[in-house]
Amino acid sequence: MFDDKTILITGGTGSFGKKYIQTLLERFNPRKIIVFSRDELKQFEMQQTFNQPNIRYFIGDVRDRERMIQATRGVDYIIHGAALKQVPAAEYNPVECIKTNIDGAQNVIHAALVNDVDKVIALSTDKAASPINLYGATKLASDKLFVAANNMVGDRRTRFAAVRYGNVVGSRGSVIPFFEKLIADGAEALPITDADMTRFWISLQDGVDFVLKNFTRMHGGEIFIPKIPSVRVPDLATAMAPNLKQDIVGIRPGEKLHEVMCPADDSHLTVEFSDHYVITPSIRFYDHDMDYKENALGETGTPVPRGFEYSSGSNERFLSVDEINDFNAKAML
């Protein structure tokens, strides 16, 4: 579906954007890929790898509505990945996080509607489910904006959805590069915030593939959630450095013991498919009535039981230490 299409990626110089562009170029023949981000140095560095004639580098900030409108002219699909994502930084700089993650989301929606973009998928996070930190709260607000935007389309073709997943293995700012640097620097121990802490685990490629498929699955208004394994953080540290001791340092500001992707309070809205869940809209769309138990690919799902919660702490599948090593090795290729 991406052949001869124009795709724009906000925050396109990040880990996800790079893998997404690589995958688009390998599997499709897009007319144009627009990398939209605010860091000229990262764009320059990215151009050393991706310099194909159908790639455009567009400096801009999602906070700037006019620039966003200009960037999305003639665009068919948008992947909205731009966000301030560091939990402690958001706690100490709340207004900046709100401006990018909420105001920026609304600007993307507005630009997509102005320019009659076909489909928009926003990248969300497990921290948006029952959030306890500001980052998660802003991403929940962003999710709500993208869902509600489907009620604003009128006679336009534009549809909006979101994808929510967990920790991406090896992405910039994640725990694996942090541990790797400590190990390389000769650390005598690895810091563990809590011995019982768990996280959802997904590779960058799996995240990209999931987003790609949801462009064909979506009706509009869904929050898509993949079925993925969990890891125990002490097991991750053991897998990476079996001979190092682990120091318990305490949970950071705004951090959870376990992450949730489908909250129990949304169980009446959640539909289970073979390899993913969908949280359906809590509001009614007045211009179209969708049966979210069957997606646009014809896949069918079943409503989950009331009170169902998809949590990293009670997940059906946990990776062992050996499985973590295998998973991480494949994910980093």
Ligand SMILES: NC(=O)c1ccc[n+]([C@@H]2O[C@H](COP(=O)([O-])OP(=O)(O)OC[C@H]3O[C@@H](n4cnc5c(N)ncnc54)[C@H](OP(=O)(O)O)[C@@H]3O)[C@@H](O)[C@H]2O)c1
The other form holds:
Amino acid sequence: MFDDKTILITGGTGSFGKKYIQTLLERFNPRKIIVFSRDELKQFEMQQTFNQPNIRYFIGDVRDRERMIQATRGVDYIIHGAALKQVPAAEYNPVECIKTNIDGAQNVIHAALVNDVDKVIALSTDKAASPINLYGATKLASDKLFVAANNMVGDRRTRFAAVRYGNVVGSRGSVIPFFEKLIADGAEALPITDADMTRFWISLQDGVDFVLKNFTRMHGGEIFIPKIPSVRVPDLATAMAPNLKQDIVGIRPGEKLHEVMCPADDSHLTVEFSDHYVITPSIRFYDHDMDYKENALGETGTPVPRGFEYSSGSNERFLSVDEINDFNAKAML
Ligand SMILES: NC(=O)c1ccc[n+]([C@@H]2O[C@H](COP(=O)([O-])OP(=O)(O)OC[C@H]3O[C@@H](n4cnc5c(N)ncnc54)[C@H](OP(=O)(O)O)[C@@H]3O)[C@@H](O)[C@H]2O)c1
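Would you generate the structure of this protein in the form predicted together with the ligand, following the form predicted alone above?
Let us now look at the entire complex, which starts with that chain.
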């Protein structure tokens, strides 16, 4: 699918972007990969590892529409990963988060339409489902923009979809590096926000593979959600430091006890496939008869029961303490 294609990744120097590019290079022969991000130092450092002649490094900000249009000329596929994603930073700097996550999303859509890009997948997060913090709210707005963008395609080939998943094991600013630092610094206890707190758990490679697969599955307009396990946060702390005490410190502003990926209020739009769910669009666009129960790969799904919710708290699959250690070790390879 990606052989001889030009692929642009906004946020290409981030955790997801680097793994995605590594995987593309291992499995395909892309004509060109464009890394699009702001910070020259991150790009310089990335070039020390990824210096193949078919990789181009573009400095640019998704907030800059002209630059987005320039960067996407001749591009076949876009993965939109650039985002501000720290919950407290978004609460404190709301307009900055809106500019990057919402205005930036609209610029990616506009540029894709101007340049007749074939397919665009935007990365979303569980925090976008029934959001309670600004980061989640901006990602929900972004999801809505990408779904509705299929309404603007006219007779162009461009199609847009989103992929929504939960905590990526070990990603920058996440709980594992936070606990690791406390353990390395000799902390006497690990802070646990709530004894009942749960999170969805996915490895970066599984996230990348899911996005790759959805380029072949998408009709346009879907929000794809993988079926992944949950962890209880105290089990994670036990797995990482079995001999350390755990202090309950209380839920932080903007945090949920459990994350949701398919809200009950979207159950009438949700279709279950063997290893994933799809939230189908609430509006109809380029093809009024589109049947989202069968994807472009021919896989078929079934509508979920009314009121169905896919939540980390009521997930069918939880990792035990031992399984968390195995999972994390594999995920960090
Ligand atoms: N990590 C997770 O646990 C997780 C879970 C679910 C969903 N996601 C989603 O996955 C995506 C990628 O996450 P990640 O973990 O790879 O994030 P990351 O490691 O923080 O990387 C973010 C990337 O975006 C770039 N960026 C930020 N603002 C930009 C802007 N205005 N214009 C252009 N580039 C910009 C950054 O580079 P510069 O700073 O140099 O611009 C960096 O390359 C995000 O959309 C996030 O919401 C992440």
